[in-house]
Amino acid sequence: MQASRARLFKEYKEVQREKVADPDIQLVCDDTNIFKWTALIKGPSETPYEGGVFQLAFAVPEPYPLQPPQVRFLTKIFHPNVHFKTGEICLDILKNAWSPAWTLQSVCRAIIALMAHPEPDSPLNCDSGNLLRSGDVRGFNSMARMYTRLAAMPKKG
């Protein structure tokens, strides 16, 4: 327990130190719970999510770095490897290649590389895998920027 309390102080300072550098990612603890974290991370551009921010949910568990942490879109998203209803999101680093030099803001990265590159082979959103997989780029593209325009973008007005 003190081993990953001391690498997420460690992750803290260097978020604190990399709000400039990265601004597609904005990663927060909680004030009262190490082990909670939430990120707002831009889409990706040229994607259908672009122009949007999506809430991410991280929950650290106590063996972290040597368990991946467990993370969830909070906003709504349409794409083949984010459960719709519950925003699990299926990623081998989080599940079976997990490597303790990943980091949270690395983890970051990561799904916003799987928003832009998704693998419609292993979906848990089957509508969205299937459009994907039966060559429908053009529905899949209309379906995830209507979401993105309903979930992820400010309203105006």
Contents of the next structure:
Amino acid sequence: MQASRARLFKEYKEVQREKVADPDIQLVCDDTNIFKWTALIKGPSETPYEGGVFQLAFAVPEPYPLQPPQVRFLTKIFHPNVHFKTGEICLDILKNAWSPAWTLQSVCRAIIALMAHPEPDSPLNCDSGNLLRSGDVRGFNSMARMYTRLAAMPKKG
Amino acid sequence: MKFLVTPVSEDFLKAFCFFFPTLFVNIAECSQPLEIRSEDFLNRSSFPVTMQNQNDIVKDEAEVAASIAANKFEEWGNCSMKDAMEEPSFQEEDAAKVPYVGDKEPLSSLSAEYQAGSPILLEKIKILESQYTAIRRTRGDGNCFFRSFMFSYLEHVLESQDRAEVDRIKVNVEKCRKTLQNLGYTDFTFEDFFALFLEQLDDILQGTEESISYEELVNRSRDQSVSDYIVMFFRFVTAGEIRTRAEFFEPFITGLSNTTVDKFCKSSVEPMGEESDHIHITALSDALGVAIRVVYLDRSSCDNGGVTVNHHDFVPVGTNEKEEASAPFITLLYRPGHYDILYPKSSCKVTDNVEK
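Form predicted on its own already given; the form predicted together with the partner chain follows:
Below, the chain from earlier opens the complete complex, with every other chain and molecule after it.
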């Protein structure tokens, strides 16, 4: 418990320092619980997620950083490696390829990279994966774009 | 000198790939996902061994693996190899029944494991019994090499109270810290692991308030919050060494897993539970400047029909000849997919007997 708390505190300080360096990520710790974090990440440019802001929820387990944080999308997103209903993310570093060399901040960067480079061969969202696997990039882009507009863009007026 | 440098012919690799799938199926049936690595075959190629046909090799690896697996379950204690192989596949929870680091056991516990095993294995165990007094098993959770190294090293320092060795390794640890910083690792991601290892070094030297007993060392090695942190420390050190000497390690990594140095470190060194290979051992031994002897227990035999137990010494780069002549104080027993700790009767005797 002590070790994970100390580590998270260091990450907290680092996040404050890095705020300017990484304008695409806004990582915030819960006021009362250092094991709960949320992040706002910007959809990468030249992807159907561009212009969208996506919210992630982090639940950090007690053995952190020996074990990975649990991360899911709170904002609905149409992406082959994100569960459409639960927001669960299929990313190796959040499972067996996790190592303490990663941080909450670098996990956010990895998720942004995943948004830009989907892996349709290990889909959590089969509809999305199938569009890409069948080569229907246009269909995929328009679906992903639609959900970005519906769920990840601030409503006008 | 290192067998790492032994060039692997393309034919050899092809042959390896050819029967690898069969191996995989056999192993998967009988035990936890023990991995058969090219290391075994590299090793085999660097010693005079009789050519066994493919089925024999497959049987060989499966048998050893099955025996290791069988030992993991107490209820399997007396069952034969065949039974062990027909047993359903390994469950992760079963590994948790074995402590991270076990008690010191007489070497006879090893032969008990192989009662129904191959005559070659039994003969090799007999040779081992003449050279080693005891074995200490570690949990087969993918961290067994690092865990064995950790305990063996700390136990040696605790028993020898070798302050010069502690001072020496601390210099290397600081070098490793610099290495990681130069590679762009964020300090706070690894410093806790470094601090905990350095703390153990100070604690095992007697004469301070924090000094710990042998029992406490055993307890700490079984306590996840210490044991896993030190394993992780070694993983950082290993990854740092491989990355800084990428040019040296690249050919072996490409030969082993057909991936880049960076990907290899990210997927096979840094994550907990990823098994170790000769690459990891070489890198850790070099980075910390600690020699490691690995004794191989498999079913290979010599041309003349005589059975010897092969071993390989991982001697850190920059070791002078005089130091190289003395046997490493860390001896590990390697059976395909798993490392345990061995205790020699006396280091010089072992050298005489094995180096034939």
